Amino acid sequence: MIHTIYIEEEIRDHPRTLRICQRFPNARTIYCERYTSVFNNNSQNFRLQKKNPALILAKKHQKYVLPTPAGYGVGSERNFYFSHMLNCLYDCRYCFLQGMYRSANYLIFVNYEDFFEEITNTASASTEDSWFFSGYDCDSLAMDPVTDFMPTALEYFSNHPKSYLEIRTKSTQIRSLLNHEAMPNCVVAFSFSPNNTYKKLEHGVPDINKRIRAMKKLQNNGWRLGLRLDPVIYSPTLQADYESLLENIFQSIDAKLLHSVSYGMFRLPKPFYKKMIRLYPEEKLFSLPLTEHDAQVSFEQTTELSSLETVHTALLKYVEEKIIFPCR
């Protein structure tokens, strides 16, 4: 439940602002000149705010579309991401957003059309296909009943077949997808961790079996699916954990129809890691034997390589090598 909504003056009468506010008629409304005065305020505690986040409605003015980090993609040479929203409904203890932002409040940029205009400009700069990833700074589907972003995005991409959309999610909010005809240039990519990691670290995330049922429903309706195993977190039972997870998934999902699989090891930029330790000093994840290399904090390199090889080998039981994309 949202108890407080901050609204930039410039978009106070925007149709999306009014529609979103109608969902929370009892929320306190506070107007501000710029969202940064709330979202970037130094006197905030991410951990405390996460218990009762406010909603911030704003207009984004630049940097609608950005290149993805190196190694982020599923085969294309042209990979970009866009974020109509910052922060996530869920509370995964390993999530880098806790180290990136001061605020845990949900920030929604209501000027969706400006994102799509920039996507058009970016795609038109090359004759090659371009991939656009939604779900880097938020969960693409989890807040869709509030944002109503997906119907607009699907309509745009259905009219731009040379631009590919990946919707990355841990959510089961698939109604907007089922209400739309499946699209060849859209991949709905579900993220999973093994059950023990899910139970310990993925607070508020829908049950694994519920997500698998959502995948099956989408696949039965013609949607292309992706599987994302990220982050991989070492444990002594890692092999058995991933074999069990994949067996569970592929009992329901047709592996031959899967678009892509990607996986990557748990790692954080060192400043993010330090901030997250301060937020959660009691979290057992941060007491694991982690080391620093390449300005990132992760597991020791031999542990990392063996863990990734274990996941890769487990995947080959179900899918072909050509659709597996390690994120290094």
Contents of the next structure:
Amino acid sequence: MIHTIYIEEEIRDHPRTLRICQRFPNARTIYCERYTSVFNNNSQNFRLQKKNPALILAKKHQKYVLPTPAGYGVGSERNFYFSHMLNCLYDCRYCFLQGMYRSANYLIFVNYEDFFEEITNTASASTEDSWFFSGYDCDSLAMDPVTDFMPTALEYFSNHPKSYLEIRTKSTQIRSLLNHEAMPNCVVAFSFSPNNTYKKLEHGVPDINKRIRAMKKLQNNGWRLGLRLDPVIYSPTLQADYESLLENIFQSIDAKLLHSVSYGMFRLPKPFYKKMIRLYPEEKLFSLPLTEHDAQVSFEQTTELSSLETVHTALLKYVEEKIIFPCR
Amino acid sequence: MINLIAATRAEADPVIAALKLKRISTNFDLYQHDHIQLIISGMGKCNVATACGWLANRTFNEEAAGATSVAWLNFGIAGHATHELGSAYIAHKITDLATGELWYPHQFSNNLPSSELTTVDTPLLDYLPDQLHDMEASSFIKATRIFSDAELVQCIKVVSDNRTNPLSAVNAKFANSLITNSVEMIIQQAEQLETLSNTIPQPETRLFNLLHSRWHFSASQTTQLRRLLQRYAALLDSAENIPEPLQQKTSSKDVLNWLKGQVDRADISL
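Next up, the form predicted in complex with its partner chain. The previous block was the form predicted alone.
Up next: the whole complex, starting with the chain shown before.
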């Protein structure tokens, strides 16, 4: 899977670096001074790199925790995100990472403790609960067997009950969660699209039913679950598609135990959208009649509103209004 | 398309013969067969930069107008303190000793051994530890990354001298024999690089050229035309000829309006 590992000189002997390298004994190891020499250079091509991404192990030096964009959250006032990893194992064609980065290499910051120190500082700035979202710049669980981040994160959050963790994922790599006692301040949030969108756009993502089975196992073990329907992509069969998806999910998942549901329309910052067209000019999604509004490229507002209303209505069949959060 | 760069005739000849390339230019020693071009740049950073710039202009603007994706491979001999003569390496880190600039060519596999490569302006008295030495690679990679994606630019070097077999013993005949022994591997790498380059979708040029030559489009209309044709191909069809309803249009504005109407009304299920 990984054939080349770039390692920053500063962390070449870090225990996590050594452990991760042990997993890939046949990989070529290349040392570099800073990861920025390898990640996100001007002439790099995300599409070409995605064919065979390398792994980069580095140390992050600042900005471990950032406020979430407006409209991103599940009911709390204090929302932050952190990314111990940049880029994703999967290749979803709608994903903004393709527009944000020029490099598709997987970048792992091995100094996890520095993230937790800043999470502590951020949370202690207020007496209110704080939410920390993992899985904004990567999938939280997909690479967990490599990163081994979750056991460390769960240990930290189990000792900080006023800090809430959302683990957003499309993965079925739930072993580290099943090995840990369920925590009241942790939500495992699974993202889904209807089957036709999944088949056409979510390359490499585990099958919908396998993800539902992973959710069920977690719910049976007492974990709080979230459901994320973002992005919603318009289709003439949108209503039937979402009704079918939700029926499939709630045949297995107890809706009453669900922590939250959020949904949001397909939307991209214009510079990201332009870059993604250049990468995938043949992609039908980027040729649909999209428009620019609120500094984002998305479907026309009437299409957007009716699509979101359709999804919202479909959700109300299973869950209470108070746990539904639209994202903008 | 793939462009191959060698510093000297001695290094280039085995590849020219193996690929049956024909000489086609007198400005530079340029050889071609079908979608493969090979240029003999001359030794040193200045020569290779000039050759790459000239070849890029020829590739993108003259011979293959509209080409958007070209792969580049620099091959040749290099020194190393301890590596065995004749062993071949793909460069995974290239440093320019004079300027300190460095590059990390993307590695697509680990099938071939790789090495650090330092480009020097003049031969060194002794070898730097654990790296290849040549006189062109840094200039080659700096120049070609202007024209192509970084992943499509690679260097392969064959060891010609080491501490026990000094540079002074290397002559044209020896360089030629070293490349001859590695020619199959060099061609294989070139083919892999070209295959990768071909995965980048080429823009629709035939219909664009037909429309652009028949009606007058301003600069901004030309941009609109390109994007509309891109959407037309993605949503409807890759039309080879001017669609029948467009034949009746009298102005570029009408052409654009018709195309926009078609793509905006297209079935928008994925």
